[in-house]
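Only one chain is shown below, in structure tokens, and it's the form predicted on its own.
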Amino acid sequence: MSFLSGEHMTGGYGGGANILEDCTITVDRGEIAVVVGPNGAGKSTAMKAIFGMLDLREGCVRLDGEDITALSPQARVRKGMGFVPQTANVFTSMTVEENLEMGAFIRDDDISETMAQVFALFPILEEKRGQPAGELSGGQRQQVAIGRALMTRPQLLMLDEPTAGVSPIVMDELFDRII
């Protein structure tokens, strides 16, 4: 049994045409999976369907054997999913630290250890913790977005185009840190 499975997913936005048609994605625990395809192929849409941001007309999503198809994105976060969208993935007027704190919205315990882990993973964020995220470079914003998702301590982390708008040097560093 796969840790994550989106089975026979069919759906689209609102009452419009289907964008996904009988799409199945499975990922085992501990596996790094990559979805590759041309622009407009439905990669982001499939991730949004798995995360509950797109209503499925057919199919189901299971996490660790549990059917989570009817759950909201917030409920999926509580079940252990993290998602970093391709765009609009930071609160630009909030500081780096406030963005990370927002990532821990589901937690009622002390988040300082996880915050320290994120700062250890992305040292530049600790230096810029009091700076508004909107003033950061594209690569630094991606680090904030990934760090915010990590603040929930997810069992599954989905990244949609994590290196979009990032220089090749930063891209290599970001991939190293993700892995």
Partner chain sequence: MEDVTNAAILILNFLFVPGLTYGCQLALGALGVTLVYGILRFSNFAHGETMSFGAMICILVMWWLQSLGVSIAPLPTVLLALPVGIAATVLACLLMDRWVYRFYRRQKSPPVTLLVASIGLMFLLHGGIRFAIGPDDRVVGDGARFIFNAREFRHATGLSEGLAFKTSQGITIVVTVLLVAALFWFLNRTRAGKSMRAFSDNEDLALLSGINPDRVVMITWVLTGILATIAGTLYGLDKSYKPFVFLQLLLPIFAAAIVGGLGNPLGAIAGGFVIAFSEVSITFAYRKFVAYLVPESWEPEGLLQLLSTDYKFAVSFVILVLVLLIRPTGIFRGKVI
The other form holds:
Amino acid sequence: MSFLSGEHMTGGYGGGANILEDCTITVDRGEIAVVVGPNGAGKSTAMKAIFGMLDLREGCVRLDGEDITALSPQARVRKGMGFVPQTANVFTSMTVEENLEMGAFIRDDDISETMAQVFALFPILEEKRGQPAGELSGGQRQQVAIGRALMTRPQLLMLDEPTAGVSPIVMDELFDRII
Amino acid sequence: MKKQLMAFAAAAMIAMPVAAQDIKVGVILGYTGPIESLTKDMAAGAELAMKEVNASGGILNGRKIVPVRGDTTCTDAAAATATTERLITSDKISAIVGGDCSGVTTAMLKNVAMAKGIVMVSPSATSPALSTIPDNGLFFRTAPSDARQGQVLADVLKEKGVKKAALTYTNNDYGKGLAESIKANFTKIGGKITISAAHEDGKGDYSAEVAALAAAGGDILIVAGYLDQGGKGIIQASLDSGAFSTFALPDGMIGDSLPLAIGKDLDGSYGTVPGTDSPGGEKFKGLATKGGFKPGPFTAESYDAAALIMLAMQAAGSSESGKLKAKVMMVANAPGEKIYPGELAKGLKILKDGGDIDYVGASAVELVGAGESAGNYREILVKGGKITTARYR
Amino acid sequence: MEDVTNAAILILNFLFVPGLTYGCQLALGALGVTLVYGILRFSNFAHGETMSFGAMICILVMWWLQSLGVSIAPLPTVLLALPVGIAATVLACLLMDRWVYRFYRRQKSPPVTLLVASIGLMFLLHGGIRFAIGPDDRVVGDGARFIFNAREFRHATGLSEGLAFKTSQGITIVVTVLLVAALFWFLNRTRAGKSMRAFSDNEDLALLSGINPDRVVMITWVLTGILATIAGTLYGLDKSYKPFVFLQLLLPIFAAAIVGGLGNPLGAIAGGFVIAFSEVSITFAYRKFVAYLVPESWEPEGLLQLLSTDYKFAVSFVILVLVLLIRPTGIFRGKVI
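Next up, the form predicted in complex with the partner chain, please; the one we just looked at was the form predicted on its own.
Below is the entire complex, every chain and molecule, led by the chain shown above.
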């Protein structure tokens, strides 16, 4: 049994047409799965469906054997899922540190250790911790976005085009860090 | 036979109620809006006269007078017009006591009363413009024109030794007319109005208006406004900022709620308000207190307005406005037996017997010009947080 | 020299002190509007009436306290009533959200639907308030009216211009400073406050971070209720309380919020003062002021008033239009409407 499985997912936004038609994704524990496809294939939509940001009309989503289809996105975060959207993935008006704090919003324990880990992973963020995230460069923002998602110590991390709009050098560096 | 019976029954059904039909008279005042604190007692005054007549057996061989209230809002001409239209067409009123504020009264007269030929007797519309407005002889008022009050107030100012005065008025027909009259009369007798600025009613804050008035300066501030509205705000803001300490108050500003709201700082301010020391006034006060309302501003005029309408109906021998309008001046003025409040039955009897009366009423009614009161004024002085009578003019 | 001092006192008395007080009242009102816009993303037209409602409750409680003989003279009794007023207003805000706004939020209705719903609530509240307390003018202040009044000031200084400083003005300024400081501490230092800012910044991402939207909305209404009650009561204390006034007050409040940048609390405060001082200074008659500064023969004839006081509200309207045309995001870069 896979750790995450989205089975026969069909759905769209509100009362609109189906954007996703009978889509199934399964990922095992410790596995790095990649969804590849042309523009408009529904890669982002499938991710949103898994994360509960799309109204599913058919199919279900299971995490570690538990049916989470009816849960809201914030409830799925509590179940250990993390998601980095493709765009608008940082709180632009808030500082880097505050972004990370918000990432750990659901945690009631001490988050300083996790934050130190994120800073170790992305040293530039520690340097700019007091700066609003909106003032950072594209690559740095992406680091903030991933750092924010890591703050919950998720068991499952979903990245939607983490390298979009980032230069190839930064891209390499990012992937090194992520993987 | 059956048909005949039916016809007879139908005829009886139509004829019967007509014979004993009540006469409806509209009491159209601003029960909501800027002078709502006055109109309750004004209506009570008008209805007191009607009750008195009904208790004495009614007019025109026992027909009773039924008051029908309608709201003018004092400010909204459209609302007042609609109300009047409704009362005339669906309630079938024969004449109107009202309106109250000058602007809506003009609208009621122009838009409805003239078209329908209904007599209006206003107890409180005091704009000078109403003296000259074409009215087909339908419009009367038991309150004097502000042109008259302007003159009286200017005289008071002169006697108090005021040389320069700032003037602010509420931005409507009443305020504008009164302000112009005060300014013209005060300038004529050698005074100077440093500024004549309008203020809007219903604002929370009048400090900006007062700042402009203060910049112009003057010995005193004349406030031609309403005591429940901007007028009070202007006075409060003037006192707060130290811009003026004494105020001249025309009729719209006279009421017990003003010294109550402002406190002892208002002491020394003075003003004029329609009023009389004729025995009618005292009699009316007694009747009002017994009737359960306060004989406040314009209540006597309201009583007189209603009384005039009913006396004119009796004199004309008809409740139709077209007939009674010619009799209003006759019953109001000399010659004839003087009639005071509480003596309406006596007046009706004299008229019924073909005699003539001179209705003095509660406010010493003397109709001049196109049918408006010549006016009697009470000069007031605020002393010890109360409005006191200085003298009558 | 004395003339210069007189001129300065004149400006202080008629322009600066009233402007500052009015600015504080607008700023508190605009803060409420801007918070709701930032979090719930609609312009809350019922905010003026929410202020009115809070002030009304305070007045009712004040009457009760007065009838019991409770007094904290020289401070006005109404301050004692504030906690009750705040509690009632917060409750009213939460109920309005529960019964009206939440429905449309769940429907994912466009902001304009919520805006129209808020207009409906505005009329409902207004009617209810007039029904409950009546349409009359109510004097709210008791206790000492002045910290010092114009006459005392003239005596003490020997100047010909007086300067009055009302207790209500002092209270307004002090309370505003304290409240704004508390609000910014809350927004910038506490977890709940930060979560509100995060939600306002990026709603989807806030959800992805596990921030509970219902909780954020609830906190927003609590803050709005507190701000509205205090703003309404201070306005009533300084001027007088009259339900009708709060319909008019909505325009300068919205102007302040938009000029400062909708959704930006700092902007709401700046906007409040910009609008207040523009209104006061543009409609001020400078004749006496100039007369103090120039030789007697130059004394101006006219009032030197840029705009009649009748157009006071027009000033905020013109500023609003200019800002929307030239810099729609407002001074502090709020959200574009």
